[in-house]
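The chain below stands alone and is given in structure tokens; this is the form predicted alone.
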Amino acid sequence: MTGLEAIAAHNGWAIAAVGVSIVFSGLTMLSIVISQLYKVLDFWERRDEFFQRMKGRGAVEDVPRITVSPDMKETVRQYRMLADRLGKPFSLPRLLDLARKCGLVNPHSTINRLLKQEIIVPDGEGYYHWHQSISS
């Protein structure tokens, strides 16, 4: 028995397929490692800065306090309860829709006022959260 018959008789095709998949997987992993190597090198160059930040992480940051006027306290409480139902972070269109369903007065202008007073703050990814100084 020689040639292709011998390969088939001794599981040569399966061994070849396993070998090809191992080589392909290894090359794929190598390309991923090489493509992300710049992040590791950047971290290594700025490792002192990273460790300084980690040491200072326990320190309390000075968060500016926001004072809510007495006429807005009830409004903030109502919208805070609605936002808590949506989860953190929340979407403004969903908050607006929920405020309309609950029958709150002038939800567009109220949310706009909360945004202008920075009671509701964007997170930079299209969602919003309450300012840190506003109690939960």
The other form holds:
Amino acid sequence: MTGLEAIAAHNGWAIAAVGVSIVFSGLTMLSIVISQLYKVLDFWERRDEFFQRMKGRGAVEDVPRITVSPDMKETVRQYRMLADRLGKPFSLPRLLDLARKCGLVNPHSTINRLLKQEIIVPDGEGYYHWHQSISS
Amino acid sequence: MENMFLEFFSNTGYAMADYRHVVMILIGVTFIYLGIAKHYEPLLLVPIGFGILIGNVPVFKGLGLGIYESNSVLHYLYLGVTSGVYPPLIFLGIGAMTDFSTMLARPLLMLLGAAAQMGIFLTFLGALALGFAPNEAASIGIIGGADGPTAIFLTAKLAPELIGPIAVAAYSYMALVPVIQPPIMRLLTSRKERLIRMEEPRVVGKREKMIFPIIGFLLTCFLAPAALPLLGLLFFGNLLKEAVVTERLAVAARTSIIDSVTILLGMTVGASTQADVFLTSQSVGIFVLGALSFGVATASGLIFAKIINLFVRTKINPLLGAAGVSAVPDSARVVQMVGQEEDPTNFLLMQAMAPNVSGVIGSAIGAGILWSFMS
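Having seen the form predicted alone, can you show the form predicted in complex with the partner chain?
What follows is the entire complex, opening with the chain shown before.
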């Protein structure tokens, strides 16, 4: 028996198709795995750095929460909105200036209360930011 | 006394030889000539060529001299071929001398090695169409893998009677890669494509190279367990090389072990091509199909590289597809040669090694698949 008849009789088409597919899938699988291998190894080499960063994130959660009294909630919300316009960290004189321009009452004493209650905290470089427990 | 002399003469090779022995001896001499004078795979063609001379000295049957006589020295040496012992040992040496860096740096190029294995399966179909039995067709198809040890391994398992012609065809075409491939490469690529430059591959870390043989072994052998003897020793050899602490073993694998086995394999395969079993119409068919399979494998790799280029932003030089046939490192060298004909400053050799070594893995998987289907 010869020709296409012989191929069909011996299941040649199926063997060839399955064979090619297996070779392709085998090498494709291998190529995908080795294309990720260096990333995995890179991660493994920097695992200490990664875990330290994770620890750092955990520390954020350890920051003691401050409680904002109900009467201050609206004030905090308003000043927070103004500070967000100034970016992070922000300058206190500019926040004061902005509060004045917006017509908020007693901006000096309000910002002073926010500072005393540590709702606004200095970053040590002349700028200020909101306490970490006050979510943005 | 005259009778004794005549009797002795009638038992000599001169008296017993016929034209077929002469033809085979001429083939053997041609192999030796190509190996020594033309430097075509001398490490293979010289042992095979001399083996052909050994196998084609006419001898008395029954004296225990011929390779097919069970008590002969040649037969014992040939057991390494028929039992499938030599090819995995050669793979051990290949693993110990192969650097997989470029493949690890550009895994996409591995797919070219997979595409070139189309040659195996299309030749398998061609052999079936010509009337070969499925086992024989599978053994003939593996010639398209362009991997001598793999071809011998599979043939020893599926169609031991064809080892001679298949091994000789596989090694002959491997030696003739610089002659067979370039016309196909020029035909299927434009000048613009041949001029494409490849990006410098990234530097691959030692740890990556060390882990690869373990991952490669597990992934491929779980997929095609029948390829275990070949791929197991290939990756083991590579681990010996990359592990550094086993350098002595790696040196042994890539020097004394592979050299000894190559001598025994080449010589006994050559000796198995005795005129009466080799010069048949079947052998002619095997040689024709073998040539076709090399051509198909080369073309498949080239065309697949062009297909990949349709989808990627950074184009790859389609010539690399021709290196998907696993004749290591000859087909990679041919890619470099053809690329440099267009642009002498374009260096493709390192990049071509990626599909080349993945072709070795691909053809071993292909052999494993065919073996599992046929057994």
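Positions refer to the first chain, counted from 1. Basically, rigid core = biggest C-alpha set you can superpose within 1.5 Å across the two forms. Bear in mind that the values here come from a model prediction, so they are computed numbers and not experimental data.
With the core held fixed, residue 117 shows a CA shift below 2 Å between these two forms.
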